[in-house]
Structures are given as structure tokens and as C-alpha cells.
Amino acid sequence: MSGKPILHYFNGRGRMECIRWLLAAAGVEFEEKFIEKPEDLDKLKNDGSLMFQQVPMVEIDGMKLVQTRAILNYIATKYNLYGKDIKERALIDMYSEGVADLGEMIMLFPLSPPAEKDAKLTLIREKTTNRYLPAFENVLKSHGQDYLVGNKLSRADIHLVELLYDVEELDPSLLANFPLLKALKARVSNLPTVKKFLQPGSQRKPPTDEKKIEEARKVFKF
């Protein structure tokens, strides 16, 4: 046993993938179990590995742990980026969550049904530059500090950090207007772990497309 965290998921971004970038951000050599077909999920549901019966789940210091919160929250607690109180780490939260809520819409956009898409697409734009970008734009300027809480990276930051890649895949133009976040992402995508995980061959993953999501559904049933 190497001792590194030990990933078990699809080889697709997902659930996963905010995961990744936290582990990597802190300099953590990891390792992932790909599921590759329905069997592999049943044995691990089957063997108690997986609490609610879903993934992600992480295997790190002993533990299994599922629920993708509570994973980047021990990560993020262990690696010290959480901040140095209950203030802190409140804002951190609070940041991390409205980051959430967007890339959920943009991690769930690949499957939305072809006669939805550019509706589906137009909301996000929408709610991109006119609600949270805006909110973290804010943020930065409140303060004029480099990072979103403290002075210090957090995981607020790796987490909003790729987010503004996932947009940017998405319509680069949307970034157009907010030169405080486009600071942010240079700055920790300069980092040495973050650049070392933004070159090819890392174990970041490529964008969702057609082929992806075929895979998941045969390995998920959905």
C-alpha cells in the first residue's frame, strides 16, 4: 500500500474532478481505481465500500469516505486550506457553494437534450456574467487582496480557479469583463502544483464530450 489517497470513479471529469484539483493543488500524489464497467461499481457497493450505494469515494488515511463535500472538506482541513478560524472558513464555504452551484449546471450541460442545449446554454451565460462571476469579481476588489479569503489560497480559490477554466471552455468570452479573475487564474494556475497538473499527461481529465457520457451511462445505468 502506498499511502497515497486512492480515487474511485469513472475515468471522466464528474464528481471527481473538483477532487482532483484539490489533491493536486496541495501537492498530493494520488492514485484512482477507474470503474469502467456496472460489475466494478456492484463490487464495490457490494464489498460496503460505498455508503449511499455512489461515488466518488475516497480512500485516504484509513478511511472510505463518499459525499463529495465532506471529501474536499477533510482534504481541504488536512492541507491547510480552510482558513485560520470559523469566520474564515465560513466565507470559504460560502464561496465554494456559489462556485457549486454553477458548475453543476455547467458539469450537467453535456447531457441536457439536443432541442434544450441552447436554451440550457443561454442560462448559463447569463447566470455566469450576471450573477456569479460578478459576486467573486467583488470579492476580490472588496479587498484587493490576491486570494478570495484571508490573504492565503484556499480551496475557495482552486475551487472558483476551475470553474473560470470550465467557463472558458464554454464561451471564452465570457471572462472578457472580469480582470480580477482573470488575475486569480493566472496566479494559481502558476503555481508549481496547479501548473504541474495543467500540463498534458496529468491526471486531469478533458472536457465531458459524446463518447464520455456513453461510457458513463453504460458504467451508472442512467
Contents of the next structure:
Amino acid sequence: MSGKPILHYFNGRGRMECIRWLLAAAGVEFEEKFIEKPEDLDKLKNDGSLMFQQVPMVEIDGMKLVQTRAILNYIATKYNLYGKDIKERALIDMYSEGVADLGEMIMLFPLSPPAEKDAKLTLIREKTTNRYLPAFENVLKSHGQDYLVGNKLSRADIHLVELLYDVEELDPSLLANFPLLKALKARVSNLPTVKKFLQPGSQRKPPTDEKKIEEARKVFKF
Amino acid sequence: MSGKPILHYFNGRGRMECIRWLLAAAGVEFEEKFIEKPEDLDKLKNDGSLMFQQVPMVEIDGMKLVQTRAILNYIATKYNLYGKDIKERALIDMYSEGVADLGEMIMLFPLSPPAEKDAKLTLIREKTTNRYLPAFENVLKSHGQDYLVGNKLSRADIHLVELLYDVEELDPSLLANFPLLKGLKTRVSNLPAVKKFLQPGSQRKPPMDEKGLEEAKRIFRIK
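Given the form predicted alone above, what does the protein look like in the form predicted together with the partner chain?
The next block holds the full complex; its first chain is the one shown before.
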């Protein structure tokens, strides 16, 4: 037993990637057990390891935690990335949930029926440039500080920067009119732990391609 | 200024109902400003009151909080319904998120296209009886205590009991094989603050009917 958290998921981004980012940014080493075929998932289910028969699941500190937000909340609290008091936590949660809403659209986009793809992409672009990025740019503008909350790195900055990389992969021009967000992205990317995670060979997963989607469909039976 | 939290939403359950339940169970009085037409929502947007142009929004302690989970987390922490330490919080979060997953399916069900409704209902029934209710019944069985976490009422119990009422409205027979969940539902329903909320005339909202659905679609401009 290494004492390191163990992440159970398939070998792709999906709903585990934000957890990888947060652990990496916190400087926490972790192991991964990849679910490669349906039988691997069945085994976890039959072991009673998955409270709702679903992954992500993270073994950490003697617990087998499922549900992405439960896992993120635990990690953020344990590694002091969740603000200094209840009001900072409220802001961090509000911002993190906004990031999650756009992140969910982007994550599910490859799964949309071909006939709906154009409309979905247009919607994502529109929400990105008209709703989400302006909201976060305005937060940074309002206080002029280096980080979203409390003048200190928090999970909100990590989640947002991960999202900015996803947006950039979709279309770099979407970031064009957001100088403070671009600066946050550069600043966070230069933190030693994040810089390491962004380098080739890290546990960061590549963008999800057709092949990866087919693999996920097979493993998760959808 | 009354100092009470002010809830901004339309006059229906939707994504605000779990917040009403939690405030009520915590014994916190709150006010509601109902969005009755698209212009009401536009006004909130133009005021800059909605960080992501969406409701629910709750004015509380000088903040205009949006995002259901941010609001719930704040209320749960403030009123000591979030466990005593980080590990209890982890369990509470895990359970609350499971409740939210099934709750989301039930909430969105009335919006599904007519052709998909039968299949969706079958899926909800199946997940209720095979995945979610057994998971929570097993938690209670595992420790034999009155509440899900730490032998003390927490938000997890409130969210779960709200869900059990929703399941019961869908089909009471779904609760048949879950004696410990039925015990929890009764126990929590008898707490004075919850009992009051469950009585007619409270701020608890009725189930969504066709009329309410049309109103919501109109206000939120959903097709």
C-alpha cells in the first residue's frame, strides 16, 4: 500500500480529468487503475467498491469515494485549495459550478448525434464568449488580483484554467477578448506542479478522439 | 431589509426546491420573489444580479449566490448540517450527489419528448429500485443509526427524504422494500421544522403540472 490515492476510471479524460488536474496542482502523487474492458467495471461493481455502480472512484485515506464533486471537495479541503472561510467557499463553489456547467457541455459534445453537432457547437461557442468567459474575466477585473478568490490559488483557478485549455483546444480564437483570463492561464500554468502536469509523459490525458469514444462506449456500455 | 434569505425563482419546484427544503429543515425563515414573466428574469440579468444569467439565485448574508450546489453548501455549513469533519463531509457529499443524480432524472422527466416518456419512466423506476434506494438502505443497515452520517441529522438526510417524497409521488410502490428508508422518512418528517414545512400553507411547492410546466417554459424560454 503506497498511501497514494488510486484513481479508477477508463484511460481518458471524461469525468476524472478535473480530479487529475486538482491532485496534480496540489502536488499529490496518485496511481491509476484503468478500466479497459466491461469485465473490469463489472469486477468493481461486484466487489461492492462503487456505491452507485459508477466511476469515477478514488481510493483515498481508507475511503472508496465516488461522485466527482465529493472527490473534488475532499481533495480541495485536504490540500487547502478551498478558501479560508465559509464566504470564500461560497464564491469558489459558485465559480467552480459555472466552470462545470460549460465543461459538461464540452465533454458531452463528442457524444451528440451527428445531426445535432453543428447546433451544439454553436451553442457552446456562444455560451463560452457571452456567458462564462465574461463572468470570470469580470471577477478578475473587479479586484485586480492574481487569483479568483482571496488573493490565493484555489480549486476555482485550477478548474477554470483546465477549462481554458479545453476551450483553446476547441477554438483558440474564443479566448481572444479575455486578457485577464489569458494571464491567469499563463500564471497558473507556470506554477511548478502545473507546469509538470502540462508536460508530455504526465498523467494528463489527451483530447478525446473518435477511437477513445468508442472505447468508452464499449467499457461503459452506452 | 429583513435579514432573511431571499429566493429568486419561478413559483415552482425546479432547481430551487432542495434549497427550500434545506432552509426549512434548518428552521430558517426565508422570503421568495417569484419570476412570473420573462421580463422579470430579464430585469435580474440586467441588474447584474445573476453571475451566469441563471436562477436559482439566493440573496444571503450580503451575497447574491447562484448555482444550486454553492447555495446548498453555504446553507449546510452555516447551519451545521454538513458533518463534523472532512471525512463526514465526504460521505455527505457522496450521498447528496447520488440523491441529486436521481433527483435530476425525476425533475427533467416532464420535459422529455412524448415519444421518449415511457422509456424514461422505466429507466427512472429501474434506477430507483436497483441502484439508488438500495445504496441508501444499505448505508442505514450498515451502522443501524437514525441518520445517514455521524449519528446526527445532516443535509444528506434532508435531501434523501425530499427525494423519497418525490419517488412516492411518482409511485408509492417503489418504496416497498426499503424499511429503513421508510423509517428515516418518518423520523425526519416528524422533526418540528420539517413537519411544519410539510403542512399546507408552507412554502413547499406542489408537484409540477402541465400548467406549471408551460409557465416555466415560457419564463425560461425553453422549447
